[in-house]
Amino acid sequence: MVGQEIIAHGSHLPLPLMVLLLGGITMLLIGLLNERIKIPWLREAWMVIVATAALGSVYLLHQQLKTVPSKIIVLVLWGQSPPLGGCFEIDTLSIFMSGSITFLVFLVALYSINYMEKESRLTEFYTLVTFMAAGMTGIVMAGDFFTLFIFWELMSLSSYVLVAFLKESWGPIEAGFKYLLMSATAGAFLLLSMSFLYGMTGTLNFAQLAASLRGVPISPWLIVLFSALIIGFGVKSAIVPLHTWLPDAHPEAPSPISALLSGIVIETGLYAMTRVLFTIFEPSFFKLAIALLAVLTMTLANVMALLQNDIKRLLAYSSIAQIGYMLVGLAAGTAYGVMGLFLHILNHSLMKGMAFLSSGSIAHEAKTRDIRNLRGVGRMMPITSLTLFIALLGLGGVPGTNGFISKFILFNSAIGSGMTWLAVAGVLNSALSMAYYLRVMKTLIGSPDEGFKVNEVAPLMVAVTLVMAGLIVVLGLWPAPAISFATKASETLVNGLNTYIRAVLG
């Protein structure tokens, strides 16, 4: 039978998820090795390793998935096989996902080195990077519900204290307890939604979900279904009206964390918003639903960045807007609306996070976020500002930056699936976004007051920064292998469901 041929039956962890589980657990006993011996920078190179050793752990398990006739991977749990037990399903979108988490993770890592240096509780800082990374690693690999939700809180748990790490003011401690408050709510959603499948199929495997409720006629339970899993996985997206705690939680947490979130985390919940919308529902069920939140979302997070002074805030509201374009690839329900959904993931991740990773630069030197206090910054920190312009450009959608090409696919998606409205507000609205980009970029090149005086950072956090904004040009200029990868990951989601299932349950 074909699920005999490719599942790998045994108690263990997909190895990417396994390595960050280990490196977060030995970073604790390396912090207390170091608090008897100081070693520098012995953290933070235990970071580094453990991010290098996850992101080649991705690359290997890719080439393993390569052998498999089927390109589905299933890792049993302590032995007992689906649907009743827990397992892991890694596909192409799994190994997308993965590796787009582990990469920004990694220069994250190297850029904190030199921001956080000054920051005491380094040891509690990178075991919970390392955990939050874990946790979304094992969302992305889940096989069942039950699954996804234990890696869920996890990934949940770390960001919730990452975000209030700055404690001495009190600012982050609002941030982080409006977050804690609106994602446990979001979390019994999700519980609650969990109960109903429960109840409805007496499984939470995905695949027996998918064999039980695809295609069923619509009924009363069904929208209550689903109306519980838009909140639960809503509020982790930050899809309005379910945003409200990203614009305070971003700008207070460290430059590193607010890269880490908008690059990344709020990219693995809708992650798991479509990996189960497509599991459960045909897409003609949620297609106009979507669509509504897609402009609603891009185009409130647009308007609120028009007026917003804080630097951080402002890219905060920038995210919640790419949230609702990335909406417009789901709302189309087509492989190729999804390719251009994950393809825009991958580009975000870059574009965003180098953007918080600048800016936290330029705020870190100049001891402010106000924009109208950062006049003239650009020319005292050319490169940082140039890469920041670089991702400005792009998350604008410029032609010549990876932004430009994912937005070119999710609105012809749109098209494509006859919303011809939904895409004329994703253009009208990306242009929107282009007047808060260019004051930002016209603010740093003016002339700077008086007596102001700022220093280009440190050479490695500048090497960061220069990496990513080479790679959103390259990707801009020469976009094949990505769309290609992206292609098959929304292949394996989209089309590839009775594999899925023939793999999980044979």
Second form
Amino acid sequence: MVGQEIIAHGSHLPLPLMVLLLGGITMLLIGLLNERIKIPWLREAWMVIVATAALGSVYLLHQQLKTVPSKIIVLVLWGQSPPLGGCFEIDTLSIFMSGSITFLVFLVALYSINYMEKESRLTEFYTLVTFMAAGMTGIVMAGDFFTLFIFWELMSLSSYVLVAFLKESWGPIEAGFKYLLMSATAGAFLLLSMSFLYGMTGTLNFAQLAASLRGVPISPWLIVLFSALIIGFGVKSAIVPLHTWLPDAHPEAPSPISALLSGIVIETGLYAMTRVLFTIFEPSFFKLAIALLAVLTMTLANVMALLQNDIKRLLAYSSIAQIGYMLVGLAAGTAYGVMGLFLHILNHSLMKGMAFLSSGSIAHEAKTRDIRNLRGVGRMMPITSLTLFIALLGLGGVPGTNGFISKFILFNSAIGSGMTWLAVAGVLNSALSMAYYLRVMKTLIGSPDEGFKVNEVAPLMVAVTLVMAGLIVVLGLWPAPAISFATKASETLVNGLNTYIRAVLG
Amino acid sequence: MLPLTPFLVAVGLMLVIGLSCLMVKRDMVRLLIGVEILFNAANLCFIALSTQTPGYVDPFAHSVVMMAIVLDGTVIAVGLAMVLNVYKHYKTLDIRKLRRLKW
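Other form of same protein, the form predicted in complex with its partner chain, not the form predicted on its own:
Below, the chain from earlier opens the complete complex, with every other chain and molecule after it.
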């Protein structure tokens, strides 16, 4: 079609990435000002401004792309034109993902103002959060594997330090070291798979990889490459045999960081995996392997979550289960399934982000994370508990919340591609997951023990969770805009690959 | 053009050494060395494959490897900082003593 292949070229960083990187660097200076001249709330205000600016610049990019849905912006990085140098490629999918990322970062920035006020080293905290956001934005906009790897390591490094941020106690340190060791090993495997790709094709550009590797006959090297990719991306996105760092790292991090890690960082890993797998392989090649991993991931995570007494640990296992549901969409291999995957990423970032923020508020006030000691908190912190209930119902997939919509699409897509057993496993797992969500709710609204007293948290924290709860219900009752946006995003990935190749290679 | 097989065998051996180091060793610094060996296996694989275009050595792989060396250096630096903090809390470098987080 005429008018579909309009491409904008440029040679600068994408705007949101520029904002976040500059914001991260200036945060150090601002923090110095804050400490020396004692201007209160300067760092916090700057963090909120940077997050707002990033959100706004994603919107500007969206306006640029909106007129022509399959338009791709190619930004050249290293001076050479795309097949040789590194580049950024921004399509509707990148906008969708970076929109989810910057929106969650914005909400978490607002929430951390009150949550973190008693901690020291806040300058480092906000700098690392900004760089983690920059890393994720870079990953979703990367146009070649090498750029992806650089931003992958930027995101990983920031998240290692943020997990171990509260270094005065042993838990975060132990979890952080475990996370670092597993994730660094995965990074080495990612580099190895990059070297295989380079050896096969002589390039790392996604478009050229797609042009030269799609549809080649299956050889042993291709299977080695596939397993190295699964190990490399699977550790970050917590697919089950490789998930063991997550239930330690996510609960031990400060709650705003848990919300970011569970809400969007592991999903960014899944995004990178989806992008790379769809670019390199035909869906029929990886369908069965991903379907088996999906069933394994959701079943094991749901069973393990039943055994937990720590509320944040329970939510961490629930994150692994949600990754299992998302893999169902990848296993279906159709545009519809991938649409479900990305819609679930958006919905999960709201639901799990909010579940971690509200349970963080509760743990912050009650000074414990043990569910058995939280009996009756719901009567004393009504609004926070209400928002937590909405998040948990959404995670369980109750109709009326956005979790229901995206899960319905995911399981529907599994049936559509002839894997009814996968959809049945998913529905059974959803039912099983309600068991532990309902247990949390039952404990929270029980009658409190004698002398147990907590207060509602600061108004801003409550306001952030209320906004997210509102969005969950609104997107559950009126999902049309989100679905149409996610459909466009997945079409560019699954059906628009030829446009993508032509846009870059000219 | 150099023969490829000896290099790929070396890469495979380094992978085996790195992974077995991660599985067997108790000392945390040695675990980080194991990660470093894995990274260097990947780097060696890149360099070996870059010599395979007839006539010239592809400089692209070299630029990738330079950046990868910087990146894995930073990862190891953060890891060593964490090892210091672990030592402050546990007074040992034995990874098997870090068993308080379970399930």
